[in-house]
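In structure tokens, the next block holds one chain alone, the form predicted alone.
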Amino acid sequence: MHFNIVTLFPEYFSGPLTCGLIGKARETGLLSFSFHNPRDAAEDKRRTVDGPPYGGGPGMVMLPGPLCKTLRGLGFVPRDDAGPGPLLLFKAGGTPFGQARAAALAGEATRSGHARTLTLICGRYEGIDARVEELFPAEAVSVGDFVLNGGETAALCLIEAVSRLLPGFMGDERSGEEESFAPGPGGGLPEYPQYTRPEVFEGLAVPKILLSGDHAGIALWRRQASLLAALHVRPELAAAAALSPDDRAWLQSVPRPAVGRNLYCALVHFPVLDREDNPGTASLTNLDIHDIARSSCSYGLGGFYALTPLEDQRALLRDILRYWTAGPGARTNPDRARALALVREGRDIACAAADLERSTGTAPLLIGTSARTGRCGLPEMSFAEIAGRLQTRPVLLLFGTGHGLAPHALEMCAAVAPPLRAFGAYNHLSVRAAAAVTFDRILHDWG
């Protein structure tokens, strides 16, 4: 395979592409690479590749001259799919490079049975001209969520992680069938965790089943090892793998982190708003309670408050708790008295705040939900923020029914969750449904 590097600085890959694998491959002819300055392509005596962004800002921008000249000097058309092969560009904003696109990229070259060529754009600054990527459409790709000084790096990310599944590359080419991301049936998860000799090190020994020449068995430690750090580290990887009936089984026996502990709910009948955004108060409904409490013990939730001033409305919440918690519905149904048994009565926000404090000896943070955006001030909190803030001390939620919370409830949160369909035209979810998604959008759980 060969490589078209694109980059200002051609001397940064002077080390890392001679040594290891990769300068063996070089060596052997598996690998070759050539590098392509756009500073020689510049048309002044000064070489000049950058210039001020259009519309001011800081930073420079690279010259679309330059770049798109030496694109033409390695046979991309203009306008054309026409090359000697893909093109990519390295930028933040690009598609998440991934191991099933590096399979990808390199089986393609397997099966053409003749060296293929990869050109990789390096951008620097503050990136390159948009009408580059007009004219020589390319595949923009990031290698994380994240900024670095230009593209040099990401290309080295990409070079290996293509080139070593190359076939020839690795001296065992088992190597890259069972590894982390490794694609197939099965794959996509992190790898198991490896040892060597000495068998006890400073007190810590081998797992005595890798010592047993028991094939079977290892191969099943091996796969519930990666499911484990899966469940406990990267749990979205394993909603693209491919989960056994066993894998499912033994997964349901693993106790669960209880990463809900520390969110709670409240399903707010007061103050919320009426049709005409007027403040008021809303009945207590049968269907909401139910459901919400079977999404709230479903991801593990430590509680959830009903809340309403009313008495009438408070004693018909009893009974139906008292129903399902204690009466016939808990001896027909068990699986709702457990999850209606997370539901706690209370008048209002006040109420539940200091109960939880109470109960947890912190105070709650509260975060508001709305379908609307900026209509209270409010700073708006990620989900992958409020996540991080159930590692500290319990947060609670607030739901609000008929048209949503009213501002003087809103007014006693710290923050407001960001809605859940912000750009949607139409936004009216069930309170219940609404509850169900952020609980997901919050833990992003799976099993």
Second form
Amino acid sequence: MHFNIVTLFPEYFSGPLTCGLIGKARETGLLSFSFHNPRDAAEDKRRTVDGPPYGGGPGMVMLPGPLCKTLRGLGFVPRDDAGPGPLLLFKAGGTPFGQARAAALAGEATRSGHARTLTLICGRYEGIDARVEELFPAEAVSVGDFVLNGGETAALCLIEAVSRLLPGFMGDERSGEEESFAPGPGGGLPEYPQYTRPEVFEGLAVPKILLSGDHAGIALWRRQASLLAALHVRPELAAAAALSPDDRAWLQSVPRPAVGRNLYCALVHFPVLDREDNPGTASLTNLDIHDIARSSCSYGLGGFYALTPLEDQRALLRDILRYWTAGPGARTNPDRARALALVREGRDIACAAADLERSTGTAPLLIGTSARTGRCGLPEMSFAEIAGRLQTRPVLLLFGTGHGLAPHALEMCAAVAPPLRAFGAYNHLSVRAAAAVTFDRILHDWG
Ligand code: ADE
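I would like to compare: after the form predicted alone, may I see the structure of the form predicted in complex with adenine (ADE)?
After this comes the whole thing, all chains and molecules, with the earlier chain placed first.
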């Protein structure tokens, strides 16, 4: 495989591309590299390659002229697919690069049978003039959600990830197959832990199964160790991985980090808005109580407050709860009884917050919810940040009945969760649906 590397700093690559397995692959001819510096294509005496951004702002932008001339010199044709092979451009805002893309690039090279060329453009400064991408459509690639000084480090990541998948690059072809994220036997999961000599190090013994010679047992232990690593560190990988029925059954049996127990919700019936945006009191409904209790139980919430200042409404709530947690409903439907056991009766938001502080020993963080953006003047807290707060403190999520929480209720909150939206502006969810979706966005138990 040949890499054309378009860079203002060819010297950057001299160390990493000469040592270890890459150095060896260069010697055997499996890999080759050539460097193309846009500075050599600059037209002025000072060999200028950058300019200030139109519209103002800090830093400099790479000029389109020298870069396009460099690409033409490599055989790329503007507004045309013609060229020596895939063209990739590194930038922080590109498509995340992962093992699957590395495998595809290596696979195409292997299948094509003849030496394949990848051309890598390493941006520098604040990026490159956007017209370069219009003229030479490139695959924009990011190696992570962080900002590097330029694409050179990112290019090294890609080169290494792709090269090690080429047949003949590694001594033992299997070492690539079993590693973290490799498709195939590992199924896109993080790698299992590895051990070597000595058997006991600083009082820590190698897991017995690895010394047993029981190959099936070792394979099972490794698979489960990978699944466990995914569950705790990268749960989204466990969700996306190719899981067998045995994997799924085993995952079900593993205790999860249950951050959800620090999450509480309150269904607020006062003060809420009516159709004309006037504050008032809404009536309690059986359906809201049942459905939010079921969602709370499914997501492992610590509790669900049903809040209304009206005594007759609280009496109605007590009747419903008695029927389903201790009466005939509990006998015919024990699952429902379990969900409704989470419901706590209360007059208002302050009562719920005080009750939570009493029972947990910590004042809860109050987070409002609203279908509308920017009405309440509160800071918005992302779902990920709410999830983070749960690690250390109880969070009470407030859901408004009627047409949503009134300003008085929102004023009690430290922040408001983002309005739930899918792909358009229509977001008129029932409060029951909104509660379920919000729990999922915060807790999403992928396993
Ligand atoms: N250039 C700057 N930051 C980058 C990143 N995270 N990935 C790829 N190229 C970059």
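Each form is matched to the other, and the largest set of C-alpha atoms that superpose within 1.5 Å is called the rigid core. Not measured: the values here are computed from a predicted model. Residue numbers count along the first chain shown, from 1.
A.B. asks: Relative to the superposed rigid core, does the CA atom of G15 travel 2 Å or more between these two forms?
C.D. replies: No: G15 shifts by under 2 Å between these two forms.
A.B. asks: After the core is overlaid between these two forms, has the C-alpha of Y426 moved by 2 angstroms or more?
C.D. replies: Moves: no, less than 2 Å.
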